[in-house]
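Only one chain is shown below, in structure tokens, and it's the form predicted on its own.
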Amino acid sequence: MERELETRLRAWMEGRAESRWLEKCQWELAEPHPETTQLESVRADIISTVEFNHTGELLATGDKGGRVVIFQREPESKNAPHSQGEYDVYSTFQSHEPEFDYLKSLEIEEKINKIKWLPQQNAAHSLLSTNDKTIKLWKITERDKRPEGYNLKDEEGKLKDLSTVTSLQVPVLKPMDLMVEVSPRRVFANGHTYHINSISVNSDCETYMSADDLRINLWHLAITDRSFNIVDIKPANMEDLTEVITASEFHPHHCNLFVYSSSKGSLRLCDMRAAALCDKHSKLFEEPEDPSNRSFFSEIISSVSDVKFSHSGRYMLTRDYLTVKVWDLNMEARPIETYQVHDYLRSKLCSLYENDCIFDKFECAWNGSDSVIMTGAYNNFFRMFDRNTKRDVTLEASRESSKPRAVLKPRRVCVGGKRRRDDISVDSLDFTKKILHTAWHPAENIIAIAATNNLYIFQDKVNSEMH
């Protein structure tokens, strides 16, 4: 009985400690490297996607110039064993080139829309990258030894004259400087008529899906010349088109389940066991609209720009223009949690429509324990919401406010009334500085923030491990 009471008390104390997690966090900028924080300010360098691998040891970014940059976490220093390992550039390669579709007279951008890591099966790493039309599978390997002492080749690799070979020797492996080799393994082309907006690797580690505005295709990682169409919402008459697919993702544990979001703000959970073509969803998650809040902008701001399953697979996280919402897979009627990201912009929707900012697609992310969620905003601000305490914080990713090892100070946007010293006015927000892409380390409190052409990696120096 005493042991049971002690166990319950410990669990209660741990819950209390966890509930104060966001208040205790002290986010600091990891030691910057020139490659990670100071990139040339040109359009091609604008970061378009950020993704940690399954261990968090590697971090990949894609940009509008079609390049992929991979960062590797350095091992912890012997002099400072408790310090976090830093991320250094591991490899850079050109994933996509600009192309031209002569049939449609359209230029296909080289911009990387999404990167997804495959679970590691051996010493090599693999990732999928996609632009608007073509998905590529890349293999990343390391080489730190080279063979020497060939019988039929000289040191330069040229074939020897066989008449000069008088004895045989066993080739040996000699150490060499570490070389990272990136090689294309597969090219998945011609599967989409419209622009690809998302890719997702299945938990069976054999298949993945790709989604465009109207269709979702299922691919096998070993087969490039065919895919299976599993969702098709294209109407017979395009004039009847009322919504488009905005994002999709496989369930993290059940290989038959996937979800896709729409521009009308709804989520559809589909089960591939039910039918080959999943036009009929298993569940429809949709929040009823409040007629009193109906306006010209209602449909635009309700469009879901990102959807992510929680690591546990129980919940879904969605982002629309003004909010992030948490949905329970067992409750379709409404989200169980709704967090306002920047509700102060509601009065400025007209000007945001005129400058096209209202169409910006913000992403969202879970922390490793699904207790905190993160998403971006304008003025290089990003927001964190603690699901246990319902507390939130606004932080800024900028060179001015982010000095190495300096703790980030919470920022506050002033709408009206009394203004504190460090507050920023809504009218002073810079809408050209926006954080659309964020990623959270799967096991630790390390986050990657893409602010236009700069990559910031922050870590919580108080709570390095996930709670």
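Basically, rigid core = biggest C-alpha set you can superpose within 1.5 Å across the two forms. Residue numbers count along the first chain shown, from 1. Every value quoted in this text rests on a predicted model; they were computed, and no experiment measured them. Compared with the form predicted in complex with the partner chain:
After superposing the rigid core, the Cα of residue 336 is displaced by less than 2 Å between these two forms.
With the core superposed, residue 154 shows a C-alpha displacement of at least 2 Å between these two forms.
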Given for the second form:
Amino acid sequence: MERELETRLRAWMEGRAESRWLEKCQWELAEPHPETTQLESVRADIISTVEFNHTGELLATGDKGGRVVIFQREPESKNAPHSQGEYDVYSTFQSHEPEFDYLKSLEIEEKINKIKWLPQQNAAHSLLSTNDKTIKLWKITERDKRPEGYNLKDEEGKLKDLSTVTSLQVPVLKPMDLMVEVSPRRVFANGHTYHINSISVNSDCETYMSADDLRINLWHLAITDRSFNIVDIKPANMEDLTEVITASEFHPHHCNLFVYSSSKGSLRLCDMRAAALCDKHSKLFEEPEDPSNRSFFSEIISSVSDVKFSHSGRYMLTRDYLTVKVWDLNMEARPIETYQVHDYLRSKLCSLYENDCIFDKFECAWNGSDSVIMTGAYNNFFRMFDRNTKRDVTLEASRESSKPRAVLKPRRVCVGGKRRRDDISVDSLDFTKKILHTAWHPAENIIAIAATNNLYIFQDKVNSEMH
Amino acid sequence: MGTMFARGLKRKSAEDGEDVEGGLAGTQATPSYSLQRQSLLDMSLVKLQLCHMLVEPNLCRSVLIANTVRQIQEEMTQDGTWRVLAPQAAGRAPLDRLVSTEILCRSVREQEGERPAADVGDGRTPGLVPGLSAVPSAQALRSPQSSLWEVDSSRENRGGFQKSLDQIFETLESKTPGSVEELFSDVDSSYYDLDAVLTGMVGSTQSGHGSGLQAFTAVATPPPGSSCRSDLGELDHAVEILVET
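Given the form predicted on its own, state the structure of the form predicted in complex with the partner chain.
Now the complete complex, all chains and molecules, led by this one.
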């Protein structure tokens, strides 16, 4: 069914006179409805993760201060046609607090590394949030009614004087202002010696995995005092350590399959049915090194910072320092597509090593139909690549040039030679403005971009349906 | 700013001073390439040491830097610019490990100590070798690398690594109280400016213990988002814990 859809869409796109979807896309900054509470798009802290839930109705963000802010999409209303589906603050809570590890005399940061939503199974929403060491399950519920007319208590909750009670009444539920309540349901602690870099909920909706630099653990959502170790790459002698785990994810449909990436640029697909400890991969995805590009920095720039399965489950997307790559699960030898994110940085690697930028971990994202991929870069730029047309665009997340409803215009980085008017030269790029975290709505052309302290939500009004 | 460290397949004649084509085993690398490579090595060692602040260091970053150091050392061994007097080792593998730990064992002070002679002007390769053999073998046997990965390892493992850490903190303590940024701000940052290295302008900051510290703190100017805290009081706290009197 997916393949049929894919073929039809591709045919439709190719049949169009000018299939320049990306160029026709008009990304607008989504401003909040003027009557609702202000959109807190500027935070005191650096945003460290962004994640849409499975319907796209909710958008969760975590920051360096351990806080989670959830945004909700307002339903479209006929009365206010301008505010079609804008995102407003839904709930804010403190997920993690800073801790001190007394054994090692080190602080444990409260920074939220990842948030993953659980599939919704009832009226409540649930999400997992994690810092370096501890994962927590949060339940988000709404309350919009409250009971009134108790027999024994008055409106303020004080006990009534029983002599004044002459008849019995049945309490009734009266509507009240919406209250969003968040409560911690589970705390999964002490499972990791090293820093957690990823969590991923299994398609079975019962288990999830958490990965640190050297190990991956499998948890049951209802059990907090036990976890199963499914990958362990810690060498017997730590002196021999040359490779760490950088990211991991469960397959979206096959609950026994998961992938993890390494600092040497390899991907390992593992099958949990094969063995209890999945140290032997089922498939190893690795691209041979290009000898003409070899340098002392080759290994560092090949380190995979993020891996994401496509929605279809057929492909994987990886991000390393300079490129994004699409891999077919059936081909281990090399990626099927490679896109240059900012190749002009290749000659600057030494400086980027010196100022540590070379270790920045960028994330990547698929759109809902797996036809476009997106990733962040420096200078508050982010890039989108259309896999079908092979066209790409660079956009900038900034408030300066965008008034409400203004459309983002494509940017260009010039590498010397002819320079057009609005081009930015490589040497004037701001490396402190990095877009590490981006997310794409699961069904529509809505994207969330975290630019340091600012969250931007862009919508494509022209093509709101996914292509 | 645009020079790239590239190991080409062929060795080109050094007609272009900026060109960095290294050689394969057996050929001598050009002086400018050696200088740059040495800079990279020093920079890497500094990065490894300085990631031991108050928050547990990023293991991925440390591993990648250590691998880079290993690569440089391997290439230098092939070039013949690296001669090590390592204790008798059974096979090839232990020797490699000793060599790699030797690099990491070398405190920055020992590096600095060897430098003044060779630093003025051209290549520094002659000055490099005596510095290496001066490293006591006791240090070579310990593995500070493991202490980089496992912060909860016993204190003894830190060995030579601990020595250089002590030097860092000693010097930091002796400065007047103030923010760490102040500490780094007046440092001569030209040491790690590759242009300056190539023109041989670096030389004044290399002598002695205190200024040796200053030279490598130039690189350590905390980039945004680093975990180095600016409160010197917290550094004192860290010193107490690490030195463990």
